[in-house]
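This document starts with one chain, in the form predicted on its own, laid out as structure tokens.
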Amino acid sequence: MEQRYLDSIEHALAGALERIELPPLLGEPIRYALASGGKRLRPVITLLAAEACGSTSADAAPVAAAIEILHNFTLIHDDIMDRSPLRRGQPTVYQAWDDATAILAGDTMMGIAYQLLSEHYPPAVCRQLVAECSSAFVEVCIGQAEDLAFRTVPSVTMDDYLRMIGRKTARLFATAAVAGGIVAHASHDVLTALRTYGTALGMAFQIRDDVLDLFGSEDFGKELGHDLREGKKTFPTLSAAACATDPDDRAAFAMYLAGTPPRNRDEIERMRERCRRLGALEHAESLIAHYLSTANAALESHLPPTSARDRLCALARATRNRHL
């Protein structure tokens, strides 16, 4: 990804924090969260979508920064709920400070993000952006609530899971793409295509994330097998459970889906091996390829060929190629 996009995002983020005088007890955890090494994928999508629709990355930088701030707000709160010790290889905000500070930091970040929109866009555009972001966050919260509730529901299906990640993860990808189009005053059909692109890309991204959590390398930046320890219904476990025919496999997955996660490293390794043997990796790769094909087809059918459109398509390829 060209450095100019990342520089534009960092400049907008720095400007947003400089304009608000925060005490250290909030400013420090917020800066820590925003400087923790994320790839800035969602705001880059916003900048590229704006350019692909005929606007400029400079016009879209404020909303791109707002989306990155909102995304990190959700991560801070997700980590508290999931009790995740690491994020991008570093202690999570609640670990580095405490739960209460992390909650307040996240709440403050939401306010900063919406202030960015009101300060930089005319009323009509601001209303569209606020409506899109607000709707997205209702969906994200519903998805997170479902993810938490699923841990104690033994009858979760793959369709349930796909609907959940469509809300929890893919919706913000879709909003990132649509926001760029809104800034560029794109037509309804183009906004629909951008939404299709972002949704499909987000679905592929989350499935890949689930696979990396279970089968990734240590440099993934998260505690491997954390989802298993938490008893989460993820793509590998649901895929493998649906394919299990051996009585031992079926019993193991029935216990897991009923709310009994692995208790130690050996049990985690046995579950990993079951998921691998039952084809969860191959199933994931096939579905990821389908979503990314859908994403690129939406762009190619509704947006003119430009370098920005090509870069959006390249992001899809990069998602597919995130290594185990």
Contents of the next structure:
2 protein chains.
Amino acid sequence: MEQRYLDSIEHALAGALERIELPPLLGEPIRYALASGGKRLRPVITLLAAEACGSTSADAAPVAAAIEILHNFTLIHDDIMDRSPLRRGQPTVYQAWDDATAILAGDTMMGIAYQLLSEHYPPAVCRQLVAECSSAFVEVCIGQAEDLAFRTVPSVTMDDYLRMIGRKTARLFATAAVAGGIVAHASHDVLTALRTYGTALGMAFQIRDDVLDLFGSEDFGKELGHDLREGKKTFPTLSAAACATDPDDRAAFAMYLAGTPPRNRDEIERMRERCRRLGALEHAESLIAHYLSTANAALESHLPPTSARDRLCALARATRNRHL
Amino acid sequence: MEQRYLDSIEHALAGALERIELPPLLGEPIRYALASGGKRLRPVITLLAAEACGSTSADAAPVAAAIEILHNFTLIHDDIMDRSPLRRGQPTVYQAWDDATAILAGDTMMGIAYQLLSEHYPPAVCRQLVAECSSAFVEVCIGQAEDLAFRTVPSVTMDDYLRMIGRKTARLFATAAVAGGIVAHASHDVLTALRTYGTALGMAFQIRDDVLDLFGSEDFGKELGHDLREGKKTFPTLSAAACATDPDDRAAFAMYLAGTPPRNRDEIERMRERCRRLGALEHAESLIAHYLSTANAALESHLPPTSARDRLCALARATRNRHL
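In place of the form predicted on its own, the structure of the form predicted together with a further copy of the same chain is requested.
Every chain and every other molecule in the complex is listed next, the one we just looked at coming first.
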């Protein structure tokens, strides 16, 4: 990704924090969370979407920063709920500080995100952005609630899973794209195309994330097979479980989905092999390809050809190959 | 308080929740938290402020509900941070469910509050309300961070304490009053008067709350002396500590402020007696009286005489005598 987009996002993030005198107890964990090396994928989408609709990335930078802050806020709180010790290879906020600090730092970030929207946009744009971001936020929370509930429900289907990631992951990608369009005063049709693009890209991104957790390489900052160890219902396990016909496979997935995760490296390796043998990788590739072509078709039929639109399409294609 | 105000708030709260299909894992704790019998003081202030500025309470009901939701959201998260088992005599949300549910229910409420602002107000009013609410929210979080930090700092002064409650408690009262004025398109001077009123009322309210915890009657739904048991730096302890001259008193407060709370009923009773003997009650009464006269003077010199203005003044006077 071109450096100027990333610079513009870092600048907007730094500006949002500088304006407020935060006590160290809040300022340090918030800066730590925001500096921990994410790819800034969502805010880059916002900047490119704004440019693709005829506005500038400078106009879109405050809402792009707000969306990145909202995203990091959900990560901080999710890590507490999931008791995840590491994120991007670093201790999570509740690990580096404590639960109370992580809860409060997250809450504060939410306030800062909305301050950005009210301070940088004219009233009509501000109202549209607040509506879009707050609806997205409620849906992300519902998705997280479903994800938590899935852990104790043995009968999760692929449809349940796709609906859950549609909320927990894809909705914020959709909002990132739509927000760029709102800043650029895009038409209803163009906003719909941006929503289709963001949603489909988010779906592909999450399925790829699930696949990487199981089949990726270790240099990704997370331990491999973490989802399996946690007994999570992910794309590869649900896809393989649905394809299992052999009694031994069926029994293994029934046990896994009922809440008995593999306990050691050998058992993890055996589950990974089952998933591979039952075609989980190929199913994931084909669904990812479907989502990415949906994403790019929406842009190509509703937005004029610009270099920003090309970059959005390239970004989608990159999801197909990332880190595998 | 007149029933029609309370009805209008309950109606707006119910409407905000009905529109969204919340899974039970979120809907139940959110409804539980909102139904747990608070006095709805902040939203009532919003409705009265709107009427006092020439608008209707119907116009102000959505932002009043948003402020009540924001307030309850902070209570849910504060109770996790403080490990408080009871609130208004009922188990707190994290006790009745668990930490993860309480974190997520709170987060969702924040999203719902901003949805109300974007859906019910014209763009210019929406933007002003979002600016006011999000700045307030960041300040409430900073106040909570200071409150948490105070627990491990022995040198907290009365000034530190007053600044902290100005953020943690009084700021949302100020926003409740100002929001009513924003809905009514009040002038800058009137908004400033409403801010003075809300801030002063909030300060009086919190000092009264601290006093009640130590000297109130047990039927308040909380165990008495809870703050003392927790070693909290409250108005009565800081006021008494500042007035202590006797070496025995000085040693007792030095120990308390350094983080050694009383361990049993006898020790609590002795601390309570020290606070009483050193004039904590009288100092509280006199400061409360000062804040309440500031609050009402602001309204009486900047708002026309209406029954809504009279009710706001009566509400301030009621703070002086509540539950003692």
